[in-house]
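As a starting point, one isolated chain is supplied in structure tokens, in the form predicted on its own.
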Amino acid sequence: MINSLRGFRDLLPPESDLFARIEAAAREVFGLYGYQELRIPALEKKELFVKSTGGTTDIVEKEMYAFTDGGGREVAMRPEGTPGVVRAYIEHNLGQTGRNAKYFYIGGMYRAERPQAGRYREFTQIGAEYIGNPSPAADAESISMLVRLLEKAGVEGCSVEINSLGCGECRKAYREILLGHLRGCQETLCEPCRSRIERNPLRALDCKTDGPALAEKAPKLSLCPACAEHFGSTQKLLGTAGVAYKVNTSLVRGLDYYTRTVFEVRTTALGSQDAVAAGGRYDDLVKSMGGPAAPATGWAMGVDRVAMLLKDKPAPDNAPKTFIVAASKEAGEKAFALMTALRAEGISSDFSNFELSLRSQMRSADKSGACFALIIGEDELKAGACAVKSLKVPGDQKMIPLSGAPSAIKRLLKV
């Protein structure tokens, strides 16, 4: 026997089901927003996540699952979608459709990370990006829609953090002061931190051993006015737009492309995996990557870690309206037609085996938590008609005309 591979799984009902419909929520909203999605490749260029990521971050350095395939091309599995949405974008220009570059994707992505609660080597994000508006009320819309997605999921409980990372020159200020107090208490760093703080010290404070108590201790990031005018607006346009939030001084994204604004959407439940969504404004990534200067800002959202705050509520109801029973091996052939004639008006249908007994196929519409069996035997192929028997109601049974018997099914269905 072949298992699969640890940190990665097989997606099995009823947790599919609820995937599905975390999915069907965002496509709802995203509608309502005027995003369209954008389908990305699984495998890209190496370079395209060293470029765009960092070569500092975790993810390059010691998750990403990178390899040199059978042409001698360094290619490596998406750790996340963000820059593969900005490549298509440069590639196929869609900054000339006239169009408000809104995209979302939904999809695996691949870490080879240490698989454990909420966190597995391959899983399911679900990310927007709007490419293109500088505007504060950009990144308002981008937090709002967030929001109102993980709502119209059915998640509750949930917080929104946000905080300002400054533009290039807030940062380059800011560095020399964080360096210098870094290399005050180097010695009391981890060895990573240690060894990347004089090529990206920012980088420190998104550490998860010292990030925590550096986030406390460190100077703060002073904002130019530009940024904190920019900060200040979104604060007071995510008000208008009825989000709760909380600035905190010590959130730092842990990519290298992050400007001005970050966010995140945290939740108690999920212990010290808290964190079920994230992102923030990315000016200068477009521009760096040899596309046009393209301010943008966007988010991505962890499916497993939303499916699991929802794994206790109500699983949708995806057992079959009907299920179709042959009582005689000449009703096979009716009871097959009458089952395609119920998909036709969208009642969903269900069936075993018509060559097994009628006892044996009763017992698996029993199984099939079906509203209704429908049950042609000899008698009823005689008289044109079926029987039905509630499964629900003991006792229910009554014949119906099989050239009706979708219309009759709806009514009892009341649909």
Second form
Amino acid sequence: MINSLRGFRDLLPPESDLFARIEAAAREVFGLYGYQELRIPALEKKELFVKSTGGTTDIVEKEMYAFTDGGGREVAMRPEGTPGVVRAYIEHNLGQTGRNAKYFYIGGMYRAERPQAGRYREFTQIGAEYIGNPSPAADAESISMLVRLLEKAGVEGCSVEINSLGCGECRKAYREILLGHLRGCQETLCEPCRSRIERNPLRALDCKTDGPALAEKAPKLSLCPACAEHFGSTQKLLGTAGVAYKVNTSLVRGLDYYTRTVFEVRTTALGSQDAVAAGGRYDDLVKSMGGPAAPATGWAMGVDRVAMLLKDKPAPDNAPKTFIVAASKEAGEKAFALMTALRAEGISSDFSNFELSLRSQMRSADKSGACFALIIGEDELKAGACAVKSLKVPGDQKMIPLSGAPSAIKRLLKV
Ligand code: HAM
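Could you drop in the structure for the form predicted in complex with histidyl-adenosine monophosphate (HAM)? We only have the form predicted on its own so far.
And the full complex, kicking off with our chain again.
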């Protein structure tokens, strides 16, 4: 017996249905906002993530599934989607298509974190990236699209927190001020923070151990006039879009590429894994990866966590509408044709095995959750008809001709 790996799981029905529902809601919302799908590889060169996600982040330092492949290449399973989208944007000159570079992706991400409820080593993200628009309208559109998507999927009770990390210039000044503060309290910091403050002092602010205390005591970043204006306009437009949000000046995010706006959507319903989605602006990443100067903004949503939030909500009934039963081989052929015709008319249908007894097929029909069993017995076969037996209302049964059966069933189903 070989089991799945820790932190990797099979998605079984009904949870797999929930994933499909969330993805369907996302595709609908992406259509409204002009986003197109990008399918990026799960495996990339390791250096892509080291250079973009950041060499001093927990994701790259501790959590990557990175290995040397048979050909001696240093590769890594993607821990997040943004670097792959940026690579594809540069590699395929997507800035030259004449269309907005608005892309979404849906897929598995891999992080060797300690597994717990809501935290897996393989998890699904739905992500959106908008490359090429520096304006606050792009930030506000991106965040409001995420909120719209969560609403569409049926998620309630989430809160949006936003902050601005400023531009490279704001951060250069802040880096020195923060570094001074961190050097002063070095002995109170955890070992990983102590070892990386000189390389990346900002990382200490989102450290799980030191972050909360530093958020209170460390000096705050002050924005340059242009970044302050960008942040102000983003908030104004969020208001216009009807998005409720809270400014959280301690929000820093655990990835290196962010500039200006960052945000997280949180819930109180998931315990410690409270981030349902997160993202922000990354104006310098495309250029730093060898592409054109292309400011960008985006986010990713944790589908596993959204599915947990929706678990107890009644799912739309996905039982077949009709269940087909046949009494003989010949009746089975008619039944098969009937099932084909029903599905062609958009009426979902299922069957068990026409070679089993009528009683056994009816048992399966009862369990299927269908509204009607359509039965072709010997009498019906002779009459070119089928019996329509309600599986919801006892004793309700009538005969209908096979020709024109789909329209008659539609009328009965009131669709
Ligand atoms: P992130 O905050 O690392 O951002 O991940 C986004 C979301 O993925 C989290 O809010 C959470 O819901 C989900 N997530 C992360 N790790 C796990 C895990 N181990 N198990 C289950 N769910 C998880 C990014 O990945 C950025 N690429 C977002 C972005 C896009 N920024 C700009 N564009």
